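Next up is one chain by itself, shown in structure tokens, the form predicted alone.
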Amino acid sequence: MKKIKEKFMSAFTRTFDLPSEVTLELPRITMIGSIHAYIENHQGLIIFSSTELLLKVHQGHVRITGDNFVLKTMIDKDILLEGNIKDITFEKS
């Protein structure tokens, strides 16, 4: 039944234009540089420390690893990373 869903909300969003990250519940996440992450989206904090970032998102995590890590903003699915951002990795579950 979610393959359905899926494969219903992806035509869904060709036909009518719409921004895939809305519609199919997608992480969106915008850098500047590699000093700032903004993350829209997400699910839910998991962890956070000085060092990495994992979040829960539809279908799994996102990781975010580096140094001096900083939280500058978390409003409701929206968080915005402060610090030298060497990795993000998107995990599947």
Contents of the next structure:
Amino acid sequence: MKKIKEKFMSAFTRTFDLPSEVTLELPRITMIGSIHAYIENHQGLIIFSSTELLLKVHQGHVRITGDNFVLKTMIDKDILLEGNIKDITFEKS
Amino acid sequence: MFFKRKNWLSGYITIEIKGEYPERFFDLCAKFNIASWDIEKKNETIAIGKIKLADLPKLRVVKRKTIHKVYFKGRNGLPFFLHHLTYQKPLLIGFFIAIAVIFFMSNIVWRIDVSGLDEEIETKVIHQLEDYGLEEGSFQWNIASPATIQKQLLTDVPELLWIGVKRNGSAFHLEGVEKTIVEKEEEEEAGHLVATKEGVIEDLFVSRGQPLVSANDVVYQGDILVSGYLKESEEDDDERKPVAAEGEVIAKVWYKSEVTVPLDNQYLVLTGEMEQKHYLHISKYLIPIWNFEKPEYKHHQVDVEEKNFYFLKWKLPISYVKQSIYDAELKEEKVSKEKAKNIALEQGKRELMREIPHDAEITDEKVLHESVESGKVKLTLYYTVLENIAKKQPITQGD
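Same protein, different condition: the form predicted alone was shown, now please give the form predicted in complex with its partner chain.
Then the entire complex follows, led off by the chain already shown.
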């Protein structure tokens, strides 16, 4: 049932050319070079340290690694990460 | 940057979280709509971050749901700064003294400029001003408004023809014009004398020029009475040289006027009793500061006096208002028809005197019509006046 709904939604998004982060509940990550990362639409912070940030997103996790990490702002669903970003990985669960 | 500035104004707190996975505390904060920023993890169990002062009550709710320990590390922003200031009494006192001094200074008259007058009259004016309490160093709230000073000066210094009093912040500028007797220049311009009004000529005194009218002639407005051309010559017109005609032409002029006088007169008489009320006028509100009672006068007349305060060059929205409430009595007077008629005659004469020149003479006065209508006496008056109707009119010479 969930699979069908997801398939329908992605087809719906493609047909009407809608922004996918809204309809599919996907995170939107905006980066400025490697010093800033702006993550919108995440579903919770799991781990944060000066070298690592792990966020729960729809259907998995996003792991950002680097050093000197500081969370510049943290509002309900948005996070602005500042630091030296080296790697971003998506982990499907 | 703007975000930070805004937070500085409303105040923010630095909190330290201790416990396993301290970052999850901030995640929980975010879920409870508490914005946080500058979050740093010091080590495995300690993280610090900043939240708004206004979110503090919400933070307490969050705190109860977690096992983390919250410590307050720093307070920043305007609310804390102000709070801190209250402990710095000398600074605060100094600040208020400075404001008070500036306020007092702003309400002092610093300079009085008098321009356009002789030294003699200038000193006289300045002495007169001192009598009114206006001199350098006096407070502005003791001084009457420029308009009243202007009026007083004009009556008290007879040498003045006109004086303008202007207040410019803490300085007074006076600009005067002296009465000087201007030697009447001989008007050499050639011209006729023409009639200004319709009338019958009574007398002619011509010192120069050729009179064109004689006694008992009827003249209309604009008629030439005395010509500038001395004689009617049959020769070339160019030969005739006009002169400036001079003289007086006394004529009988008639005036008609209508005067109405009511038979019932109602007027207010001040009994002499009065109350003074003092207010502070702040923007549009009147706040009574002295004498709160409302006088129980049936009829009254109110005089309002307003004094403004200044701070540097700005007028403060606060002013002091003094109200003098005078008790008045309504008097009713019934006038008999005869008396009303007399009043009307007097009134008509007074009005006429205002219209005619000073040297004119009223020779006859007639009541043409008299009627009483809805409590009013209506008179139509007819006056015969002897007055000089001659007016100079230059001859335009085409050149």
